[in-house]
2 protein chains.
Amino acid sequence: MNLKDFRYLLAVAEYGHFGRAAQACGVSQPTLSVQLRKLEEQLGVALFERDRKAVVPTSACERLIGHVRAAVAEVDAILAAARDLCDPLAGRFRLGIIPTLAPYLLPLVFAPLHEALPTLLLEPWEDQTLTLLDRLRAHELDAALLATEVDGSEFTSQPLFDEPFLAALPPEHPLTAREVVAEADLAQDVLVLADGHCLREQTLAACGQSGALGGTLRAASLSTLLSMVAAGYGTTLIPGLAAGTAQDMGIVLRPLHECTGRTVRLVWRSSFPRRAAAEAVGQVIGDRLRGFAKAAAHRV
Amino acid sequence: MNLKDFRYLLAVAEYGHFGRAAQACGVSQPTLSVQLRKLEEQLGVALFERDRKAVVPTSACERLIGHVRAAVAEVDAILAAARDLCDPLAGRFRLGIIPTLAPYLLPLVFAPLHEALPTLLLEPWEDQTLTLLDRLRAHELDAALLATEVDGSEFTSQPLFDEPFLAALPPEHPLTAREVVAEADLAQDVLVLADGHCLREQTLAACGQSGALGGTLRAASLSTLLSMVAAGYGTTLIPGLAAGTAQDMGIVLRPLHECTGRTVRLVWRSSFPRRAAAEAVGQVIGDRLRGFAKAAAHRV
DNA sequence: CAACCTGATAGGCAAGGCCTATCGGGATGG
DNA sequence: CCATCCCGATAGGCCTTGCCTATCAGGTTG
């Protein structure tokens, strides 16, 4: 039972005639006859009365083409479709991104994006870190933004580019003084933000635990520490994105001295078909932020 | 491209796991590695992303798979259909009845033919022989019921019946007199059908040339003859199975002497394919009219 | 570390799709 | 009336391909 016989039926209903049936099907006439007839013991109906003038479909055929067209047209969209998904570099792509880099580089790489991949349709969802990766292992994700690495076979990476931090203080803060800022030096009174957060323990990790607000604020976004940092309650780092964002509340912002910072890599699943598409993501994404971050830390 | 492949794709997306899929299928588990695999290739799209832990249908996939499914089930309609359509005895029968029979022999096969084949759909069309000729020539009927012989290849035909004619008399006529009228004693005011019924050609044969209003009066049907009997303008041979009606009108029928009649046929192109139907539909109409007609004959 | 599970791969067999060449039988035409 | 043509069916052979069993590779589990 093959679909070819199917399109052999069509043509011979069709043109009424096996030797021209068999050309438009780009066979040989016997082919068609072998064909039909086996086509006709499968469905044990007689589809065509043959005759020395005409070839006639019978009733049981007429009853039967309607399907046939059917099923051949439903194969001729598969057909279709597929050539316009075979295409990696085109279709969906579920980007997820970490709350702390969503809300900054995403204004950035968007137009770019859709520059370099027209017919990739992103589709960013923020989440944090283990989420994503939730996300990713049940394919709910093709690839994510991360700023951590990510061990195992599982998932492959890629580096994108270097995000370094900066100090946010407050500007009556006595550190506003120096032109560099420790990390540790941040440690009195840094602000973190809530658990799961990267950014989180890599504050942490760089300044040590904070000794005032620290155990009890319980920051959801960046904006909100920001605003506490801006309100005077206390410092903390950002990402350098994200200076912008932070000078505009009147946060000042110092390098660091050390040159904490992140590194910013894409992930996905080992697995995943569209190797193509993902890396050309990254691709379009490091080239628009390699140098920009450290421009955007450098301008302050 | 390959209806089964379609079905592979549908069993692995519902299992996820090839081998489920596999016995699903009733095939092994490498078979349905190496024709998905092929089937990627053939569509240029990844449909599924292999892991140790799952088997994941790709958005592509999800994409093609409706069409799939509804492939799949256009053929398994084709499938059904020419299952409730093999058998020959089945389905629409189209059957051609010359004028001077069918409204005397379809009440009295009717019943029969739906008892001994119940899947047969008899669809009766009432013409004359060459029209009905033509149609069978045209496919556009399945056999007809004929009283000439058909001559040529183009035909198969199966002899059915005999039917007598009868003398019809009005209830006046001198001949009333006689148990049994001569042929020939008819010839002088012998009524006929219009051209193109083969019953008047036959009682022409039969009589002679009418000498009185055989030349004007052209009757589109045995009923209006049988009233110009009825009422007197001359007589007529009828068919053995319109003696009832004859009789109801009042008119006398009698015995011929040279025992004229027809034979009614049933006839198919030779190329016909389902010759079993027209033989099985024959039969019935055969074992219901044979001795019937005789009867209807000798009953006057 | 061994056993197991799962999908991929290899090799071989048999079915079957397609070809060319030819047949058979009817229509056509000089 | 015979030669020719047309058209579908048939025969024989080639080669693709679908399917099998056996095995591999890599990961998980006891």
Second form
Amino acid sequence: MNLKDFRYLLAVAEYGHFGRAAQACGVSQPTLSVQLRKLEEQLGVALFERDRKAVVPTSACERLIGHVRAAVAEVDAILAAARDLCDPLAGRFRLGIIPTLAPYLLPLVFAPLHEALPTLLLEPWEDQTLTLLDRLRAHELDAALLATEVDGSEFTSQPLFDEPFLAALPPEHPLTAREVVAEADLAQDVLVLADGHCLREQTLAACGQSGALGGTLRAASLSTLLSMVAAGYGTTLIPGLAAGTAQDMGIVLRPLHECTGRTVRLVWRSSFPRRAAAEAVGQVIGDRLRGFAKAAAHRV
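Given the form predicted together with another copy of the chain above, what does the protein look like in the form predicted on its own?
Next comes a single chain, given without company.
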């Protein structure tokens, strides 16, 4: 058995399909199938149940796959450490980013990152905080841009910039008559994101809500939330970098009385061998965004 066989096993388990797994691994389907058959013979157990409709891991595979994933992660760590000895700022850098930040931040930092770190290949991955942390633990990401603090010694974090929240109001809402809006005044008709989004909890906390909102809409994305506000369905809080998008939709923005906001930080595993790459990425993003979010908020 070899490392490629383990990667084939993990790919089939992830995709549930030999063809898609082979494509992801960059090999032909017959090659992948033959190697997995050999691996099953070496291990003495069947790894997958195969039929025309699906490929399902067997109970034996379920018991072994954790060890396989750990072995692959260790080898990847060895390879990453070797690359770090050569040039930590070269090669791909898998960067997780939360959905309420990704569409507004990435267009601002892609060019500066490429200019400052031309040999670093940035690969963004958008997902919710807990999923990004799980992918960091599994060595599937190198770092992640989050808007919450991460406890414990397994991660290292680098604060990059502060981003204020703004009250987002329908054009005809009574609160548009105010120059500054108190967070608690939004509680009556505030709209929030679905569970799992850190912005949801931050909005509820700012507005003095416990988390139980009855039948209130819970949007899966900030763009949906903004569409509902623009249609007059309710109010919400938005991060400062989304101000331009909101205004383009006809939403009225107002600063908040308590100047509520969030700190965006870069997080990586404390054992990550390419710490220099993480710090360099954080430095570029921090330099580009420091003051930008606040300036965007002050323009409302």
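Numbering follows the first chain given and starts at 1. By rigid core we mean the largest C-alpha set that fits within 1.5 Å across both forms. Every value quoted in this text rests on a predicted model; they were computed, and no experiment measured them.
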| query | finding |
| --- | --- |
| Core-aligned C-alpha movement of residue 21 between the two forms, 2 Å or more | yes |
| Core fit, then residue 133 C-alpha moves 2 Å or more between the two forms | no |
| Displaced residue check between the two forms: residue 12, CA, 2 Å or over, core reference | yes |
